[in-house]
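First comes one chain, alone, set out as structure tokens in the form predicted on its own.
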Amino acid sequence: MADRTDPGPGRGTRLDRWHSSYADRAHGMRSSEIRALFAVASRPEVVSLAGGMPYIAGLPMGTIAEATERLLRERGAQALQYGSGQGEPELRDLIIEVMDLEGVEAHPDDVVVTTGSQQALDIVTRIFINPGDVIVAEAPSYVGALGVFRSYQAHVVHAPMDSGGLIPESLDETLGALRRTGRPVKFLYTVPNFHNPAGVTLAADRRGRIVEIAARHGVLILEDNPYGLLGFDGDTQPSLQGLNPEGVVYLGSFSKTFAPGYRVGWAVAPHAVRERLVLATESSILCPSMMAQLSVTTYLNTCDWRGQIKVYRELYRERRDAALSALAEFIPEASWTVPEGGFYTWVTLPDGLDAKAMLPRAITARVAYVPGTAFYADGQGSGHLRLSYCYPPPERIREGVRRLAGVVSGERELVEIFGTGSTGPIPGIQSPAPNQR
């Protein structure tokens, strides 16, 4: 925890006269490494393989524009008014229909609509976490979740994954060890489908075991599933929530399957938890945007949203293939995961390379990525990076990887000349076998 009496360099001066007045939790806040990249990565000359921005141009803009005009003309007074803290009932009915594709067992009354699933992450953490409480999260883990956990002063303990996702035996061992040391875990945070950043999917035969292990240790599961409908083969995996509705809080979002600009997500929770989520929502934002909710409702009612998801699947599959093909051609000395859906692949660099230290050279070479250290709470990940293939067209992805290959080659030469040493194996994602790259 930061020492509030010691402002540090450039603090407690005219640059920040209120430093000593901040709450303790504010001292741990910092910009995510992804957000810090946006200003540079958005320049047109830079190929950004960093941010996970959906390819919105793939949407039927004309149809959406007509639907929005009709919404304002016919229901404008409702769309521009306050609404319920739990969310619009009509939208909650439709969310049940969407979740049915993945085996979520819920009633519309179990759903709380949020301002994106990021707000759902925040309010779940707020109602469960006191400073110093323990959260177990996969290694690596979603940077946005780690930022939320840090803001509430949680202690994050990582559990390892491999190409089949979270490893049940390791999770059991981690939960047991924490309990024996008197540090009970408040919840397990997991992204089981097309993981951000790792690009792996929790194997079907592990799902029941993960749910059983968490239940045996008395640990709630926070299942974050923004990518679940974007599997390239069209199949969906059974939700963890469907295996134990009373032991799982499920988070969903329309940001990846429709459009992030509306900022509409949701949480499905057991009854008592749901009531607290509604209270937390009302205390922070009063209610989610009615305009956004009714826009999503109109889209689901009037557009072929299932057909649009199929369009996205094919579009992202093509981009995934372009990224992996380019990696194999230009950086064969690296290794990477092979995502079956979603937006990301996780790259393991050759020994001795530090992705964060290498990033300025990459920006100079006009290519951006996210260093692996962004996805750990404890400083791991220096030998890894996340590549996002969702936004650029295939030819730009190929060019970006080609530029990255030049940076990697230059860094390897420096290692050979100056001998910076090897990073060695990094706990977390285990390096895939050659036939799994």
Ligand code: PMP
The other form holds:
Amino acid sequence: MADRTDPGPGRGTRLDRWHSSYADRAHGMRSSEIRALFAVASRPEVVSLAGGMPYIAGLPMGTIAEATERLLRERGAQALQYGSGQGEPELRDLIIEVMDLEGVEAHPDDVVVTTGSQQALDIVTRIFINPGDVIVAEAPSYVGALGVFRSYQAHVVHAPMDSGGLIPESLDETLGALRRTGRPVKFLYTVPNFHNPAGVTLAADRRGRIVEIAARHGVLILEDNPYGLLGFDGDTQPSLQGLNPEGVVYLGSFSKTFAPGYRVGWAVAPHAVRERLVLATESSILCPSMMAQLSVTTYLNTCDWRGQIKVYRELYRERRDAALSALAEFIPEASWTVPEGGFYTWVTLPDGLDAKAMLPRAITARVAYVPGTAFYADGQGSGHLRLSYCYPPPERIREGVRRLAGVVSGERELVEIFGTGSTGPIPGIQSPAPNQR
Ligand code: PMP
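Counterpart to the form predicted on its own, namely the form predicted together with the ligand:
Full complex below, order starting with the chain above.
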């Protein structure tokens, strides 16, 4: 008999007639905390330090519009047609040029174009994971990856990080302990550069050791690298893929260096894995959008994309500075990571504060963030929150942190008086919301 009191994910209080028909994997699906937040965070009066939305207004829209018009006039029949499951050869050639900046060793044949790197996460997980299989992932980890892993019923074990990213000795211990329990680890999921949500970067002298440890334990690495070209000093770190091409599946994306609306990302994989990724793409979407692929191809061929990446670096550096100086001014009792690129800083609240419980008060104070618990598979992270500085302009970031400071000090008073901070529902959280990111 179906449990008719369980409304199912994202269904509010409505009964779900088909609840008992769902596959087990659908029962594990949850609306992410970020997705739920979007409805309230996107109100104009709220300063959203929650979502990781790139600052698209920085793009040369007029040039892109002209290029799109030319594309449709000159190659419309191709752009509006089906394409190959692996992706357009012309775009795969250009992806090799982009990856060259980060030392990724690949041939265009090794590249599979995907609908954002999110779809790449999905197909990689689909081809490797049976229910109950173990994935080792950083603590904390990208919420969208955890959602994919959960939907395939993986068992996620977290490996600790510090300000230099994954800690090699701890990873070695974690993999060794798992091996002794007889549970094979299918892959290690890592975001080595400008981490989402932790804001840290894997230290150069750890990269070789991480690759060696994974290889020694026979564990594939899934290297997710959407932010690697957004380092504030312009430097790029050597990719893990470049250190061991046969032991790494590498994911890239145009979402942060160009625009997420095209939904174009890619995977680079050892030959046999690549074959299966193409089959998995074909069975789910036949082929990635030709219009999107040729639009990105046109952009790369006709616009100064390297120059645009420099513009983005400057823009996000200024916003990072605004976020960190506001934290130092308004919430000195907290601590935070110092990102050298990317979109996020990871804030550790003063003792006793719970970021998730505090969120309703923050929304009431018109500031939004993502509570740290969203980034763990096992409920850890309550004393942390992720602040995104990518979208609001510097003065709004400062105002948002000032509002947050008021909430933090109110919570501290509650903790002092009652021994505990806020509890309660998040206002507006049931509303339908655009997709999380
Ligand atoms: N991986 C990471 C670490 C991300 O931060 C994101 C987007 N926030 C993605 C993958 C997915 O990006 P997309 O599908 O837009 O390429």
